[in-house]
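Presented as structure tokens, the chain that follows is alone, the form predicted on its own.
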Amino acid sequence: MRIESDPKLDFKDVLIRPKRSTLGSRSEVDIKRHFDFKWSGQSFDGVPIMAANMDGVGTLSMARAFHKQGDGLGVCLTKHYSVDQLVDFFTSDAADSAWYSVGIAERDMEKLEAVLKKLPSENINKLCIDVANGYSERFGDFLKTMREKYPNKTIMAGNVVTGEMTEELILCGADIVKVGIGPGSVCTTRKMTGVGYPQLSATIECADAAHGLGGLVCADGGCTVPGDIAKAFGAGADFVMLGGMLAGHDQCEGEIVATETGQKFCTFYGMSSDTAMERHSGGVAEYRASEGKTVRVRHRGDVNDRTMQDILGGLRSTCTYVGATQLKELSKRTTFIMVGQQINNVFGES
């Protein structure tokens, strides 16, 4: 057993301090960047953010959605369409938009082969390989595996929280690191483990990490507002992941309830949580507890209406206020600052 005193800190703990600018106006910052992947030789061009391969948000429907936006937003799908869903899908434009969420179990990968026989190779480009827990050696011997079967696709997978992990997982072959472990709105991870790091600092040294051997890496949950994408990109992130953000909109092709006062709400869950497991696979296992919970969040239109543009306007706003006239200067013009709680647990009460 073994402590470490130094902080780790979360998007609550900071803010970005504020620094001269140049700039005269949020419309001439650039958000979108270029990206070229280290392993499968493909970039990337638009604004790296992305909505989870969670019920509700990882949708056909949001990829859709973001696709007729314009703007390079990406989509992981959720694992669970059928077969012809998923070919019906990659054969339209908005597959650009979209990620094929791929587990590691034996069902997971015979699903993608009988996708991919009924569809040209090129349809499904990019792939994330999404487990809870990314530091087990099958994993990494998975994602090698599928690094050697799939050497022109893109590959996302996670998720871990620390720079070595993220090490492992970029030379096992992976483009993109998914860094976070518990962060979520509905995950319950840490208080039903007691394992997890603080979302900022995992992104700050995972991004490191990945940076060194030119690798990639996604910040995946913990952002609740705006500002919190805007920290997590101050960090080093290439990518954010939005969960609850996202949840709520009609692209979540959920069921839409409405109380007696007129209000509608839709049903967003973790993966893990009972909801989660009894939907896809009869229930919770005599082995394992539920590490996620289940919510009702207030139903907030189409995704493009206003959610997005307060996401990218706030992100914008960021940019302006540091002088940054592209989003990848951001992380070169970023100071946090500690704030609240955290300035007492480092330095002692006053």
Ligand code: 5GP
Second form
Amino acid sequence: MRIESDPKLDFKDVLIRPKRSTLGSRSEVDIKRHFDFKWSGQSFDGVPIMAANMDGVGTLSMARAFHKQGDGLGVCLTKHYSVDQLVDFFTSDAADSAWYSVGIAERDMEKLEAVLKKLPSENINKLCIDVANGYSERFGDFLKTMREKYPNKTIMAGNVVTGEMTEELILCGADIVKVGIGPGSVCTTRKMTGVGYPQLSATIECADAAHGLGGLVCADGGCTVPGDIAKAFGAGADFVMLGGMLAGHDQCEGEIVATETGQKFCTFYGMSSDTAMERHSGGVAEYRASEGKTVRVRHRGDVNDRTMQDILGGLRSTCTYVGATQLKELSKRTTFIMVGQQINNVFGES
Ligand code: 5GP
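Please supply the coordinates for the form predicted together with the named molecule, as a counterpart to the form predicted on its own shown previously.
Below, the chain from earlier opens the complete complex, with every other chain and molecule after it.
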């Protein structure tokens, strides 16, 4: 047994220190980024924020809404659409905003191949290989096979939280490594298993490792307000993935229920929750426990109205506070200051 004693930080443990700035207005800030991917040879231009592949969030409707919004926002589609639905979607204009999610089970590969057979292959050029625990040897082997099979597709793979595993996944063929174990709003992994890593530190450490090899990271989970997204970019994230912050909109493709007082709510749940497993796998398998919960979230209308405006406006404003004219400069211009409980922990106060 070993104990690592240097402090690891979450979004709530820090604030970003303001810096002298020559920017006159937040409208002068460019929050789009350009990336050339290490392996696929493809590139990305847009606002590097994406919706998680969760029911109610990673929906075809969300992808259509983001396509309409026009800033290059992405959606990682859930794994549960049928072949016909996917073929239909990936032949539409909105396809450019979507990532095709695939697990490492044989049936996931069979479905991907079935979809690709019915389309020109380049219609799907972004894959997200996604498992809860990216540390298994089987996952690395699967990633290598996918890279050999699809040399020109951009591959995002995860999730991991440490620098050495980020490097490993990049060397196995990932263009982007997805970072986060346990920070999700409807995730109970830390409670059920005791495993996890504070998300700000995970992002800093994994981004550092990835950038050293010409790879990128996507900080996945734990953002609850626009300021957390800015902190993730400040920590070095190239992309940020959102679940809970995008739940409860018209695009959720789920039931919207009104109470007697007229308030409207939607159900939102983790993809390892009882609700998800009952819906997609006929229940929780005997050998495993659920690692997600089910919550009720307020219905918030169209995602492109208030929600995206708050997120993108918040990010532009952060950039003006630290004098970054482009999102690209945010990380270089970020100094985090530790706040509250974390300072007490570090300096040994009660
Ligand atoms: P959020 O933005 O809601 O904080 O986090 C979204 C992320 O939580 C997802 O992208 C995914 O990585 C993670 N997640 C989603 N469902 C579950 C779940 O049931 N259990 C766990 N451990 N993580 C989940």
